[in-house]
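Here you get one chain, nothing else, as structure tokens; it is the form predicted on its own.
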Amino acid sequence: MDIFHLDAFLWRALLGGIGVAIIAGPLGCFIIWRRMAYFGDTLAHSALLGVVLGFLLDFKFNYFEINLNTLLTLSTLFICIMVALLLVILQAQKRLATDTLLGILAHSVLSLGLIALAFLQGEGLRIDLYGYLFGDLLTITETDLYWIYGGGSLILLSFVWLWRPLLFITIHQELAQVEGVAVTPIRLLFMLTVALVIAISMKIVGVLLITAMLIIPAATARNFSHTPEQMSIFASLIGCIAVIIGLFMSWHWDMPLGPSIVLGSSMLFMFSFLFCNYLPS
């Protein structure tokens, strides 16, 4: 595949995938450090409800003629933020562990999404969810790129401000609280950031695979990183390489693009794992 002679839709796919990979890198590092992979899965499940809600609003109440892609992104972001806020509220009680709460929320929002989908189909609206479940990067539009790079710029700027306190909380939350760090607001901002990334990344690898895009490049970078900052940068670079590998496999062997990107990430992880742990130095 000659990168200098790509069609316009392939350029958009490449730019969109790289934009998501750059954003997901540092975010995925904190998800791994804070052992929040299940939280990412919960938000990914809730994204399905957001997609169905967007179709419902477009089908029933879209008086303002908002573009469907924009409406789907906004509705998914709204649902993800509501789930993140609900988790923070529920965490205030001490009876149930966080993983139990996440299990309840994940299955509840997924069930609501499936019920809402059945309701829409009963109304005569047929929705093909394949692209939203597994990604449809080749249909990405310029509006999607604006969402990715506009939202991504806000996320990266917020991370510059959040980096030190969030890292402090991750290392030792009780000590950070004693030192005056606003633990709960910082945790909430981090959760909302994850929600924003999942909402704008939904079209890249799909709601079922977005957590893999967050975790696998960061886990790969962890194998040969020596500082948090180094791991964050490497995670973004590895994510970009995975996007290129996935696009190459999809184009040459007619493979679905979203899963191909995740497969590329997995291949890079296995190579780094074997290289760092089993090959002679």
Second form
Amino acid sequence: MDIFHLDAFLWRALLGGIGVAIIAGPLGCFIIWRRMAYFGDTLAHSALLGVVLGFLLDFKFNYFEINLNTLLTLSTLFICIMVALLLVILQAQKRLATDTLLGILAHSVLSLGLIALAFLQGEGLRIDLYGYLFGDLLTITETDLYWIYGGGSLILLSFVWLWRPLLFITIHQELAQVEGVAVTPIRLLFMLTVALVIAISMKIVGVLLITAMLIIPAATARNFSHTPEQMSIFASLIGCIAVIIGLFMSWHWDMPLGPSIVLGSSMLFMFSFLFCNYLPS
Amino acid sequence: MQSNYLVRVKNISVQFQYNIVLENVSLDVQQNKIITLIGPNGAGKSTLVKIVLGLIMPNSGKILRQKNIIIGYMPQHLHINPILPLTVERFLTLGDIKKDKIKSILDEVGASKILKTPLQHVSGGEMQRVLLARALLREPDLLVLDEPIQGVDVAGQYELYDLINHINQEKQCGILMVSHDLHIVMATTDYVICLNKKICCSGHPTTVSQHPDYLALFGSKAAQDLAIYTHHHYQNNQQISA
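Having gone through the form predicted on its own, I am curious about the other one (the form predicted together with the partner chain); can you provide its structure?
Whole complex next, starting from this chain.
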């Protein structure tokens, strides 16, 4: 019985991790192509406020008895979208550089999240902060898996549709606009997609390490790729391998799962980095 | 000017914050003609180009475009993030275009050798040719070229202008071009507009080059200095890339 139980949660972690890695591949490529790493980080930092909001709703106002995990995903998505929209509004003012704005937003919203969390804990609610910051194997439930695979399919489908215009905007925004690409809606859709990925993958690696899942496999894939499409597929594959390495290390040496997965992808990155010294440029 | 325009800009003014960028500028871009915008830095050349392209809306004035006009745009820079793996071929297929067409256009601009080269590895002159090919692939009625000879060596500059002239004659399209290099402009263009927030003077190159406003703005010595400056600029680029 005990072994069966352990197996089930290992399988859930593996399935969840692989699902997240597959989605993170193409998305992570666009994040590094568009130099938006700090944007991803900002949304991830904001996710904590979303989690606290979800608990608050569950604690005080859950009249419809929505599943807590669904509520947490939805509230995180909501906060991430709000922060992304706030960024778009602030960017349009053209008064501060984007990285400055992101620095202000990321840490303000993170602090707000931590303060709100402290108030909730004062009310007697127990929340495993560590688990949300760095990910927790034990918190992955079946509902989370539905979110990862349901939301993930939606994201991948929208990526097929967005691919060409988004790539074009990434290469030269004004050229794309002259040739008829609807720049603003596509950029907004992309931001929305980042928010959705962060909301559904938060459980696996935690809000502080999500950006690593997006960036490291993509940067690793660059060393093997000759086309953008190749790079995004390789990024997904490398992410999957990192998840397996992370789970293995976590299981055998009792290491925390989120950091183990990130460490796994860092190892793959180092390997590709050294290996590629021998490849002709 | 006559009424058979491709794009007509009428009395437009543009203001950014409290800064007047363009004031009461009008211009007609016609089929089969090359119009060149010259003017000092900050004269509003690029802004005017963006208005013609529809990227910026003016604060006042009108823009009229012929129905279903196709505009091919060759931007000033194309900086590709080194982490994006992109060959010349893949860049040119972005707009849903067939591969054999790409080959013939690259032949036309003299860049067929670099079809499979990553964009980050092509030289300044090759990059301008690729961007020109990209603009031509759409079979445009109007070509808009923002400083097409940037970062190109002197021999290459003449080649590129020859190419632009050739395209103009063969494809019968209108060309609107921004340029810094006065000497070459004088030789290759039908109509010059000298811009410094408003239109100082315009007309055939030989008329403009003797116009008092033009001489006041550039002067014969300043025109020479400008040519030397571009040359220095090029040398610097070469040192960096070496």
